[in-house]
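Only one chain comes next, encoded as C-alpha cells, the form predicted alone.
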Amino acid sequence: MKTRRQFIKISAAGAGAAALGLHTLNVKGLSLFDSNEQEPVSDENMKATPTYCEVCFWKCAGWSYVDKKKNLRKIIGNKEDPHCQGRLCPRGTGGVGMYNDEDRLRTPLIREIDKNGYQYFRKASWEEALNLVASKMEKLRKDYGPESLALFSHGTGGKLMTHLAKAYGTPNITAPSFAQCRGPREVGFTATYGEGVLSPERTDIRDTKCLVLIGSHIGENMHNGQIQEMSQVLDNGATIITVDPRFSTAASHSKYWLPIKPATDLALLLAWINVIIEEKLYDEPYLKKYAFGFDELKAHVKDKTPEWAYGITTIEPEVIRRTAREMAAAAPSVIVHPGRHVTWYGDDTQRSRAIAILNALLGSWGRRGGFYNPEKVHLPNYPYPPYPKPKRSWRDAFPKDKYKLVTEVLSSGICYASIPNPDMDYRMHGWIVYGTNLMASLPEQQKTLEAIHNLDFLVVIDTMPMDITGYADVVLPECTYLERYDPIRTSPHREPYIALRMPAAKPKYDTKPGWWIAKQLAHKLGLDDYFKWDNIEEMLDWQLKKVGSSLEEMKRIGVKKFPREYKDLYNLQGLPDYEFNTNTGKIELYSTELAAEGFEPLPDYTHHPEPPEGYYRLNYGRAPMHTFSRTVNNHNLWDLKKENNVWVNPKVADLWELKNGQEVWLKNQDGIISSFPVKVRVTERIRWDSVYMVHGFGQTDTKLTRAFGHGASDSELVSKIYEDPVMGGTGMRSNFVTFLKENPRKNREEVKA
C-alpha cells in the first residue's frame, strides 16, 4: 500500500561522525576521525593531478595536490585554462572541504516503515540498493512506460546519468538552471539572433569599453573569468553602469549606480532604446546590413521617453540619457550584460529581448568588446545503439499550445506533471535526483512536496545529506569530484580546449562515482550495449584519441587547447555577409517567431504588483564564497561566511525599531514564516522598498552540523511565482516579507517535526 512519504533525518548509519557529536574529538597524535590539522609540506613533496571544479558551473580547471600520506592538501588553478587563467576563486580553493567534510553521506540508505508506521533509513549494500532501484525502474517501465520517469540533474557527473535515462527511454531530463535561472535569456536572444548566450557567456568583457550590468552581480557570483576580465577593463578605464536596487560589489566599482525600483527594469531598457534611436546614436551601417524591424521598433518606443520611465523607475531622465550616451560612445565595444539568473517577474523573456535589442542597436553582437563567437571541441561519443524513441514527453501533460518556445525541459513542468490531475492522462511516477537540492532550487516548496508525496519512487544521488535526501526512498552516496573521473569538459570559449578531471584520492567510505552508478544500473536494466566500455578510463581514452590526444597526455597537462577552425572570433567585425538562424536571416528587432506564436513581437512594459503595506520586496543573491546551498556546510567556506543577514534600509529599520545584529523572523505575503531567525543589517545600500539576503542558508537538516539553523532560507519564502508565458520560467521576485521580532516557535527542532 502506498504511504505518504515522510521527511527522514539522515542518521549516523548514513552520515559522518558529526551525527554522533564526535567531529571535534581529536587527541594529539591520535585522530579518531578526519582532522583538518596538518603539517606544512612543500609542492615538491606532493603529487599533482588534474581536475576541474564542480563547486559552480564555471568549472575552472586546476591541479589537486596530495601528500605522501595520501592527504588531499590543496587545489590551485591551471594556467592554461581560459576559464580561470590559473587563478581559482575562494570556492575553488575551498573544494578540499567537500572531500574532508565529516558530514558526508557514507553508505547507501533505504527507506523502511515499521509496524507502527514510523519511517526511517537503514544502511544497505550497493548491490541491494541498486537492485531495488533497478526493480522500481522496471516496474515503472512496465506499468506506465519509461516516460513516467524523470531525471533532475546538475553538474558534469550527471551526463552519464542522462545517457542512462535516454537509453531507458525517457526524454524527461531536466536541470533547474533553465526554468529557474537562464532560460529567458536563451529564448530571448535566440528569438533575436537565432542563437543563445551559452555557458559560460560569450561576453568579450576583456575588450569592452562599457559594461552595463542589470541585476548581474559580477564580483559576488564569482564567475571567475568574467571577474578577472572586469578587473582588467576597470584598470583600462572602461565605464561600468550598474542597475540594481542594492549597492552591490559591482556598483561600488561603477561610474554609474542606478538604484532602480524593483520590477521596472523593462521600462528603463525601453527608455534607453528610445534615446539611442531618437538621438540617432545607433550603428546605422550594422543595422542596415543585419537587422529586421527597425521601423517597427522606432514607432514602438516613440513614447517611451526618459520622462515616462522616470515615473516608473525613479531614475532621473538626465541619468537615463547620460548613460545611454555612454553606451553609444563606446559602441560597438559595449556589453549590456544578459545576466545569469534572470527569472524575476514573469515577463523575463521580453526583458531579455530588450537587452538583446539594445545590444543590436549598439552593434555589439559579433564585434570585439561585445559578444564573441565561441567554439568548442566536439568529442565523439563512444559507440552505442540508437536511443529508443519516446512515445510521449512532459509536454503531453499540458495543453498543446503551451510552452511552444521552450528549448529545454522545464524542471517546474516536471514537478507539476508529477501531481495527479483528472485533466491529464499522463504524469510522472518516479524521479531520480542527481546532485541538486530541489527543496532549495525549485520555487513553491509546497508544490514540490505535493509532487514528491505522489511519486511511486524517488532516488537521490548526492554527496551530502541535503533537504531532498530526507524524502528519498533510496539514497546513493556519490564520492566528490576530487575522488572520481567524469566526462571531459568541452565548454565553448574563445578557443576550443578540453580539460580532464581525474581522482586525486580514493573514494572515502562506501561512496561511488556517478559513472559507476550509471553503468551498474544499466547492467541491471539490460542496457549494457549503451555502456560497452569496461570503465570510464577506457571511454575517455577512446574519445581523446579521436581528437589527437590521449588519457595519458591529459593526465600530464590537464588542459589542451586546439586552434580555431575558422578565424571568426568576431564574426561580424568589418560587416561581412552573414545569415542569422532566424526566419528572416537577420537580427530580428521585431520577432517574427514570437508573433507567429501569438506573443508580442516587441517587448513592452507591464506593471507588477506592489508590496502590501508593511511588507518589502524580497531580493536575493550570491556570496563570493558560496554556491547556492551546495557549499554552506563546507568547513573551509563556512568559516568565511557562516550565515546570511537581511539588509534593511535605515528608514525602514527606524520605523520598525530594528538594530544591527538583531534577530528577526521573516513572514511572506502568504503567511509562511522563515524556519530560523536572521540577523538584521541596517544599511543605506538597499532601497527602502526592498530587503536583500544571500541565498542558500537556513538549512533544516540537523546532520549538516555547521549549516543547520544558520541564517534564513529565501527559498522557503518564495511561495508565489509568475510564470513566463513565452518559455515557462518561474519569476520569483514578486514575493514580499515583513518582520517578526518575537520567536514564533518554541525551539529549532520544531522545524521538521
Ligand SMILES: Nc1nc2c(c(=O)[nH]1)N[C@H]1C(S)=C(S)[C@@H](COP(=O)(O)OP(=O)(O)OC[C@H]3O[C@@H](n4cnc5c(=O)[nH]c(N)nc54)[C@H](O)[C@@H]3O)O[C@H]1N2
Second form
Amino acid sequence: MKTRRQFIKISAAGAGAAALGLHTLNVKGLSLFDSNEQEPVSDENMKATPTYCEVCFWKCAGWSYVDKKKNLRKIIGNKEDPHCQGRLCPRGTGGVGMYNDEDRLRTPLIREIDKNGYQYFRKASWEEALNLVASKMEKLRKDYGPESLALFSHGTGGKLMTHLAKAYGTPNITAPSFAQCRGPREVGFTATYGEGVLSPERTDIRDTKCLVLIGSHIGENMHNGQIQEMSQVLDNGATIITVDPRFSTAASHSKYWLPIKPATDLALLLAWINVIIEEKLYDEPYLKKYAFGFDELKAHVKDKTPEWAYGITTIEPEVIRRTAREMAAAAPSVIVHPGRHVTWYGDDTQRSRAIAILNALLGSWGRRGGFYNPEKVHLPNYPYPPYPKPKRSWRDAFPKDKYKLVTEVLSSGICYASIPNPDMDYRMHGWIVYGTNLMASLPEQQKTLEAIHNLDFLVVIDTMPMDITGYADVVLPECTYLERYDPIRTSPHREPYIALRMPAAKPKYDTKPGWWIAKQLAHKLGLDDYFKWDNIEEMLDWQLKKVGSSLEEMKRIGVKKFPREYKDLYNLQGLPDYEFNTNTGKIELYSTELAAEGFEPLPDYTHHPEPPEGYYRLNYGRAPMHTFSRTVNNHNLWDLKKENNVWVNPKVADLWELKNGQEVWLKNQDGIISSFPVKVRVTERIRWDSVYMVHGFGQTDTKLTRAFGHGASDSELVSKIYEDPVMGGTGMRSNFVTFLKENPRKNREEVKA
Ligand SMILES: Nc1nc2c(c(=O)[nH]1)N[C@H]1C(S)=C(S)[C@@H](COP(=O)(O)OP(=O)(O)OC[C@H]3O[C@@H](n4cnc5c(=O)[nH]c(N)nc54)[C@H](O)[C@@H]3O)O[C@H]1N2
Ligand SMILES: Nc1nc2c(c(=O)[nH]1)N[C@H]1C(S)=C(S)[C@@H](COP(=O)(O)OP(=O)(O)OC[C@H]3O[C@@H](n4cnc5c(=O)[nH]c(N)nc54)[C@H](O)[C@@H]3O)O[C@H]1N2
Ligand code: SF4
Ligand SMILES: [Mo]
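The form predicted alone done, now the form predicted in complex with the named molecule:
Entire complex below, previous chain first.
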C-alpha cells in the first residue's frame, strides 16, 4: 500500500521574508513590479525582443519591451504575424503579469514526510531535484519498463520534454487538449475528409458570407485571428447564425440566434441536412465529383424534418428552413464552424461528422470563404539517433476494441490506465506533468486523485503553485515564456511562416527553462545523444539555417513568412481532380471507416439524460480576459475579472428566490458541493434549464494570493462524463447542479482536508 499523497499547500514550504515583503506590497496595490504603475517610457528607450504568446494556445507573435533598468514593460503584437495581425488580445497584453506574479514557484521543491506522517515540501537545489527525478525514472524503467511513464504536456515549452520522453522509451505522451477538447472534431472530420481541422482552424472566416456557430462562442472564446476575421466580415455584411442555449457575445452579433435546448444539436443538424437535400440546395457538381454515399444520406435524413427537430430542439421549423436557405445562398462561402472544445455529450464525433457533412453539401471544404488548404514550414530536427521502439502503449491497458478510432493519446485514458485493475498486467506508475493543471482540466477529479495516489512518483513542471503542484513529489519551477527560448513556432495557416520566442528578461528566482530541464535530465539518464547541442541557441540556429533563415535574422524580425509550396489555397475551387485520404478517396458522407469498426456510418440523434427535478444542466465556457485557470492569479487580468458568476434565468431565480449578487454553493447530481460560493447573475441570456459559469475559477491553493477562493470551479462539479465510443473523448456537459443557499461548511479553509 502506498502512502497517499496528501495535497500540500506550497505555502507550507515557507516563502521566506523577502517574498512575503513583496507579497504584502502587492496586496496593497503598490507592487514594485506592477507594470501598470510605472512611469511611461517611449519605445525608443526600450529594447524589443521577439516572442510568441503563451497565455493561450493560439500563440500570437509579438514583441516584449524592456526598459533601461531591465524592467519588462509591455508586450505588443507583431504586425507580420497572421495569428494576430499586430494586435494581441487583452490576455496577451496582460502576459507581463505572468512574469511579475509574486506567487510564482521560485525553487525546486521535494515532498518529505516527517516521523508523524506529516507531509511537506522542502526547498531543494536543481541538482538534487533533477537527480531525484532521474533516479525515479531509472527505477521505473528497471521495475516496469519505460512505457510505465506518462508525460502530460501542453504548450510549446514541453516539446523537448516530449523528445526526452520518446528517447527514454515511452509513447504515452498526452494533453487534455485532445480528449477534453478538439479530439472528436479531428476524428469526425478525418473520417469525412481524410484530414482534420487543425489549429489554428483552417476556417476562411475572412472571406465568408455566412458563419454558423454551434456553441463556439467566438468573442468570449478569444482566439485572436478568428475574432479579427469575424469582426471584419461582420462589417462586410456577412450573416452570422449562432446556435447556443445562452445568448453569447457571438449571438448578440448574429442575424439569427437559435436558443437550442442543450444536448440536441444533432437533431438540428440532421434537419438542416434534410432541408438542404429536400429543397435541392446542395452543390450538385461538387458532390458528384467528390462525395461518397449521397443516396444513403438522403434516405437517412428523409424523416428528419424540421417539424421532427422542433419537438427535440425547441427551434421552430420555419427558423430551421430559413437558416438552411441562408447557408445555401452563401455557399460555397459558408462555414458551419467545427467548434474547438467539442467534448460535450459523448456523441461528439457523430455531431462533428454531421457538421462535416453539412459543409460538404454546401461545397465549402477547399473553397474561398469556407475551409482553406493550410500549409506549414517543416523544420528539420537537429540530428539524433532513432527513438527506442516501445514494447507497449497505454492502449494495451484496455481491451482491444476500446477507443478504436482514437488518433492521439487520451489524457483521461492515461489516467484510467494508472489506476490498478486486476484485469490489467500493465499500467502507468509515474507521471511527469508539464504545463497542464490536471486538477482543473481533467474531468472526474475522483479518478485523477485515485490515479495520483497510486503512482510511484509524480513530477510537476509549472510556473505557478496551481492545484496539481500540491500532489507532486517533486516540483520543478519553470521560468515564464518571457524569460526563455522555446522551439520555433510553426503552425499551419494560409501562408507558411515561423516565429521565434526568446528571453526578454533573465529568469526570476531559481527558475529554469523547459529545454534546460529536459537536457539536464537527458544527461543524467545517459541520453546525451538526443541532445547533442550545447545550448538551445545552437539548435535553433541550425534548424533555421536549414530553411534559409538564422537565429540572428529571427532575433531581428520575429516572424518570417515563406512562399507556399502548393499554390492551391482553395484547392477545390474549379473542381479539379482530387483524391481524399479516405478509404474511397472521396468525401465520405457515409463513413466506410466507421462502418468497418462497427459504428454508425451516418450520424444519428440520440436522446441525452435530462436534469432531475430542481437541478439544472451545468454549462461552462470562457471569459475574454482569462485563459482557463492559468490567468486567474495574473494581476493584470485579475483586475479585469476577479471571480466568475453563475448565470441563472429569472424564472429559476424567482422559483429559488435568488437575487443578483447573492452567494450560493452549487451541488451536483453526485452530491459534490463547490468548494466556494459563487455569486448569482440573474439574466435572460441563459435558458431556464441550464446554468452557466466561466471555467478556471475557484482555486483552492492559498498560495495563489489573488485567485484563492474566488468564484467556483466547474471542474469540481464535472464528476460524470459520457465517453465517446468512437474515440474516447470525455463528454463533460452531462452534469446537473442545484443551489445551496446556506454555507454547507463551517469555514473556508475546510475545503481541502
Ligand atoms: N478567452 C479565452 N478564449 C479561449 C480560451 C480561454 O481559456 N479563454 N480557450 C481556448 C480553447 S483551448 C478552446 S478549446 C476554445 C473553446 O471555445 P469554444 O470552442 O467556443 O467552446 P465551447 O465549449 O464549444 O462553447 C461554449 C459555448 O457553448 C455553449 N453551449 C453549451 N451547451 C451547448 C449545447 O448543447 N449546444 C450548443 N449549441 N451550445 C452549447 C455555451 O453556452 C457557450 O456559449 O476557446 C479558446 N479560446
Ligand atoms: N471543467 C472543464 N474542464 C476543461 C475545460 C473546461 O472548460 N471545463 N476545458 C478543456 C480544454 S478546451 C482544454 S484545451 C484543457 C486545457 O487544460 P490545461 O492545458 O491544463 O490548461 P490550464 O488550465 O491553463 O493549465 C495550464 C497550466 O500550465 C501552467 N503554465 C502556464 N505557463 C506555463 C509555462 O510556461 N510553463 C509551464 N511548465 N507551465 C505553465 C499553468 O500555471 C497551469 O498550471 O482543459 C479542458 N478541461
Ligand atoms: S489569442 Fe491572446 S492569449 Fe492567445 S496567444 Fe493570442 S494574444 Fe496570447
Ligand atoms: Mo481547448
